[in-house]
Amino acid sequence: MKEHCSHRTDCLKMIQLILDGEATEQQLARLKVNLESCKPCIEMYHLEKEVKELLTKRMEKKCCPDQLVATIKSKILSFS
């Protein structure tokens, strides 16, 4: 297991683009090896995976106000 990531920066943005969605099979399969044999790694993927939890579901969501829907309705109907 390797202690010391060399490519830090390189990884962590191919571990974003995996979490996001956006990583090739190219880069799928390059972290997969990495987690396999990286401890900087492992501790950035789950480090970068915690925050977008975080910012997924821990969230607060705010839900738009009845009364500014039905005011909005209202003037979209008096367009015509």
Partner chain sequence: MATIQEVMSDTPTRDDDQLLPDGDPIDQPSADTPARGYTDEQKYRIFNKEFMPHIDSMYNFAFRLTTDEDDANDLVQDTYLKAFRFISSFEQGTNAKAWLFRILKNSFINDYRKKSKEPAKVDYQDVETTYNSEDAEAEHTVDLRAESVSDLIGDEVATALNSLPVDFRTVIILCDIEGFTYEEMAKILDIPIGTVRSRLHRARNLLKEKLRDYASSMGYNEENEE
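For the two forms, the rigid core is made up of the largest set of C-alpha atoms that agree within 1.5 Å on superposition. Keep in mind that what you see is a predicted model, and the values were worked out from it rather than measured. Positions refer to the first chain, counted from 1. What changes on going to the form predicted alone:
- Once the rigid core is used as the reference frame, the Cα position of residue 25 differs between these two forms by less than 2 Å.
- Here residue 9 does not count as shifted, since its C-alpha moves by less than 2 Å between these two forms after the core is aligned.
- With a cut-off of 2 Å and the rigid core superposed, residue 56 has a Cα displacement that falls short of the cut-off between these two forms.
Return the form predicted alone of this protein as a structure block, the form predicted together with its partner chain having already been given.
No partners, no molecules, just the chain.
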């Protein structure tokens, strides 16, 4: 088992894609192989997964005030 990951930034990006459900089958397969041999990636995967789960549980869905929606729409239209 590797104790040091030399592709940490790339691995983190791939882990985030997978946890967001945006990874390709090839990326999923590559991460699976990597998680069998890289201790830092295993730890990073579990940390990212826990953070995502906590954020999901803590986020509260609220409707935006109509005035805010109108202001955002008008600003977007002014850039077009």
